[in-house]
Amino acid sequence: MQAIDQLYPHLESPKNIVITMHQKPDGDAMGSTLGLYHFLVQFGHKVTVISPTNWASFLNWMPGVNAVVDFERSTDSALNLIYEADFLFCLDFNTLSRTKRMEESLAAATGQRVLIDHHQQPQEEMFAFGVSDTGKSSTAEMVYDFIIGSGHGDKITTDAAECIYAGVMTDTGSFRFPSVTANVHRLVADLKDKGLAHSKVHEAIYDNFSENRLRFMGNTLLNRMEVFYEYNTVLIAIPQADLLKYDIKTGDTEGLVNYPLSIEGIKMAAIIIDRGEERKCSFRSKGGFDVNTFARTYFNGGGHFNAAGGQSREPLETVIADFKKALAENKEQLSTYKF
């Protein structure tokens, strides 16, 4: 994989470009891809953003989202775009399997794949150009760096700024995670100087949910949360029946895993959701417990040191039992806190 700055000369003339992201994209995935889209179209490139799946409705405010192609809904047209692309920018994922049913077509594409991502253990051999930096707060921050590195920072439009800011804001927990460096704040200051209205983005992301979601969250915290004080851990296990009862949509469970970390002494929070075809897991931690390794070891997943995910095809009850067994195997690390 060549360094990302080696790509700039290849973009000096118009190209067919596809930008894609991981399945069920979050704020950083959608924000980084659309931020890059608004930058590249200014140079005469034909640019299309493709999502492997649908996305949360609270992202529908983003400038350019109406032009995003849903691979599962428009497979034939998406495949044509992928096979015609000169370059395929792969953002906020670093292994092709994270694109679900798009994996095969991305692997077979004749265009050159470009990686921009901040997760651990990238599949470097699959990319012609790229940058992988686990020290970055978000992929949106890395897109900003890519733009600045090109020498065209003046091409960050208001639309691009809103998308980039949304990505950085959501992936940093509104700037509270340790990944927030001084450079992140300088990025925000620069976007503000370029005309960003940040409160508009906050309202669009966080004040745009249904009543059902709030009631679902209340039921979840009251009835589905189990605290393991001996392991300084909280588990939330959500049966599929709850998703159906409250008419839960894509994105409605976003951020729920973070709530238990507000309990004094809790070092790790986990959520297991029964989505029918599989059980999806999310893990968060504070301090020195590595949930990336935990997810990779026990739940066929991975991610960051303090934020990771996984999945299982086993029944919900089995996954819960597996999680409790994993806690016991990590007791020495998790039980150091004294209440």
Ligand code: 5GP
Contents of the next structure:
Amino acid sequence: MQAIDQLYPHLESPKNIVITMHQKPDGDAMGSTLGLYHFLVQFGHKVTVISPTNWASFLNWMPGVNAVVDFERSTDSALNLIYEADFLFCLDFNTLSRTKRMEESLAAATGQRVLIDHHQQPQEEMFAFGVSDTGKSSTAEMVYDFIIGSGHGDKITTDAAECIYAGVMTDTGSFRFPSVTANVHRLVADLKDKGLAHSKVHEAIYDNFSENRLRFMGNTLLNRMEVFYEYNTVLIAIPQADLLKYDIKTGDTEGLVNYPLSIEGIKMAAIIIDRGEERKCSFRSKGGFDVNTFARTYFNGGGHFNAAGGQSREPLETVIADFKKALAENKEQLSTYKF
Ligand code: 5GP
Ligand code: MN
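Would you mind generating the form predicted together with the ligand now that we have the form predicted on its own?
Once more the chain from above appears, this time first in line as the rest of the complex follows.
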């Protein structure tokens, strides 16, 4: 993989460009891809953003989202775009398997793949150009750096600024995680100078849910949460029946895993959601417990040191039992751990 700055000369003439992200994109995946889109289209490139799957409706306010191609819904046109692309930007993921059914075509594409990502253990051999930096708060911050590095920072429009800000904001828990550096605050200051209305982004993302979702959260915290004080850990397990009862859509469960961390002394939070076709797991920690390794070891997943995910094909009850067993195997670290 060549350094990302080696790519700039290749973008001096118009190219066919695809920008893609991980399946079930979150705020950072959608924000970083659309931020880059709003930048690249200004140079006469033909640019299309493709999502491997559908996405949460709380992202639908984002400028440019209506032109995003859903691979599962429009597979034929997405495949044409992928095979015609000169460059395929891969944002907010680093192993092709994170693109679900798109993996095969992405691997077979004749264009050059470009990586911009902040997750651990990148599949570097799959990318011609790229930057992988686990020290970055978000992929959106890296897109911002890519734009500034090109010398065209003046081309950050308010549309691009909103998308980039949304990505950074969502991946940093609204600027509270340790990943927030001085560079992140300088980025925000620069976006403000460029006309960003940041309150609009906060409201669009956090104040746009259904009544049902709030009642679902209430039910979850009351009835689906188990606290293991001996491990400083909380588990939330959600049966599929809850999702149906409260009409829960993609994205409605986003962020729920963070709530237990507000309990004094809790250092790890896990959520297992029975999505029918699979059991989706999310893990969050504070400080020294490495949930990336935990997710990789026990749940077929990965991510970051303090935020990771995984999945299982086993029934919910089995996954819960597996989780408890994994806790016991990590007892020493979890029980003695101090901030
Ligand atoms: P979430 O829990 O919000 O789905 O994901 C937390 C972090 O872990 C995100 O950065 C996400 O990209 C990563 N992640 C989630 N699920 C998986 C997975 O199954 N495999 C890998 N490698 N990473 C995951
Ligand atoms: Mn991210």
